[in-house]
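To begin, one chain is listed below as structure tokens, in the form predicted alone.
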Amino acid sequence: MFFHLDMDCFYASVEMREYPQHKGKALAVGGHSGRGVLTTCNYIARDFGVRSAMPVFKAKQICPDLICLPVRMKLYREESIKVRAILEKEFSTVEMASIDEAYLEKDLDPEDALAFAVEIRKKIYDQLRLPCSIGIAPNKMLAKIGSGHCKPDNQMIIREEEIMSFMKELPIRAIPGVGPKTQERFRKLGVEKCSNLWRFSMDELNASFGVWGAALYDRSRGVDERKINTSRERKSLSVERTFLESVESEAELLQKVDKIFPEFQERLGKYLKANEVSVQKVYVVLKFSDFQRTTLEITSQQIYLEQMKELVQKAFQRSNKAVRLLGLGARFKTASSRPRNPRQLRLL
């Protein structure tokens, strides 16, 4: 059976443990200044409508008593390492999908798997005082969907014989990878649930969605053949800055590039030195005062200041609006970035 463990509102849970006086109060992490955005929030804050990526000023409008704490990544990474250590004692294969979630696998029958999940959650809470949710299923995708369904602080199993009935009523947006734009395309096709997608052939989905079409065909039916990946590759590295006051002019924005670029160059240099990867693309990210976001990238193995400035200029000129966030980044050439064709289309 596959397990997907997801730490419940991880950063906020760590902060609530560190500050027990905040127990029972709406709490969020990130965007400590009024111009920032939230990284996450606890479930009390979510009941008010507060969400991650929400501007702080908006969150405080709908939840005036919201406690907003600064991000402490060093602390969260330390707690993530402790969670992983617990998991590695219980599972032979552990794939850390992010700082707060992991895929795991263990050869257990459904009832034993469910009891084992209860045990794992108890160990993590007893040792770290942090809650988590676990989904259990015959494959990775269903396990992840399960952990989302049973939040917070619970476990859920999807048995082999339950897959089709479960998928039939599942909203299409619940499939990992289906974002707002894909969801809108499906809505125009009259697709709200996974079963609505079953009327389309694989060829039709491939024609509309490219290589993602084959995955959609399978995943809408609960099929996912991915294995646990214990050696995940990092695909990019970036440095971003959110400004206390939006940058109005192109000249001022380029001055910000001068300040950010040395840190980006240093971090990238250290990573390239420690890992056998090379740069494939260079990119910049701008978030404007209206929270619209634009990314501009070019294929390049070399990175230098004037190149970044030119990209920032072009990205800024797309709207000429005030900029509240600037990011400089690089994408790496890795084994997984090579072109691949997961399934050959029929000739006729």
Ligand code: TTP
Given for the second form:
Amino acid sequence: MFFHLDMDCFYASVEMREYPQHKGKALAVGGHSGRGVLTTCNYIARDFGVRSAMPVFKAKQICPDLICLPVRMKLYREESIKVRAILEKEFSTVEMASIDEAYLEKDLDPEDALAFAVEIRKKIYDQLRLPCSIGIAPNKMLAKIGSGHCKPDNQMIIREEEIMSFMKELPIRAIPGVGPKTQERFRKLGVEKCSNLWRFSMDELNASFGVWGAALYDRSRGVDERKINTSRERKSLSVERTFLESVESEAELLQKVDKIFPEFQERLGKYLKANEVSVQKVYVVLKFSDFQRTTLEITSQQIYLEQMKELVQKAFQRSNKAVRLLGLGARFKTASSRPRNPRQLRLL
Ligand code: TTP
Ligand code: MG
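Structure of the form predicted in complex with the ligand, please, following the form predicted alone?
Shown next: the complete complex, the earlier chain at its head.
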């Protein structure tokens, strides 16, 4: 069985633990000034309609008593490492998919898997005082949908024989990777639920969505063949900055690139010296104040400032919105991305 564990309102839960005096109150993290946006908020605040990416002033309008605390990334990273350590004791396969979520696998029948999830959640709560939710299913996608479905502080299982009836009514936006744009394209075609997608052939989806089409064909039927990725081999390295106040102009954003680039260059240089990898691609990531994100990458073995600036400029011009996060990154050609046995391949 596959398990997907996701911490409940992660940054907000850590802060609630650190400040017990705020227990029972609406609390959010982020939004340092009136111009800022919230990173996340607890479930009490969500009952008022407060959401992540919401501007602070708007959140305060709908929830006047909202407590807004600054983001403390270092603390959340430490907690994430502790969660991972607990999971590594209990599962031999652990893939941390982000700071607060993990894919796990264990060979258990459904009833035992459910009992095991209860036990894991209790362990994490007892040791860290942090709540989480777990989805259990025959594959990664369904497990992830499950954890989202049962949140907060809960677990659920989707059994093999329940997959089709579960998928039938599921809105397509519940498929991980289906964002507002894909959703809108489908809405125009009258597709709202996964079962509405079943009438398209794999070829039709491929023609409209490229490689993503084949995945959509499978995912809408609850099929997901992906394995858990436990590899610790780095596939990329990036340096990211979240700005306290969003950056609104292109000129200002390019100055930020000047500032971040030396750190990126230094960390990359160190990594390349210490590891047997070479740069294959460079990329930039921008996250806008409405939490939309865009990435732009090109094939290049060289890293230089002007090239990064050009990428950032192009990415910014895609939407010209205020930027709250900027990342500069490189992807590597690693041992596992090269042919295993090049000599034999040449012979063939
Ligand atoms: P999520 O798991 O998406 O959100 P959450 O843990 O706050 O709430 P939920 O109970 O619904 O899982 O993200 C984990 C953390 O990542 C979250 O606490 C704050 C941070 N985060 C961002 O920095 N940017 C984002 O766009 C989102 C969605 C979250
Ligand atoms: Mg979470």
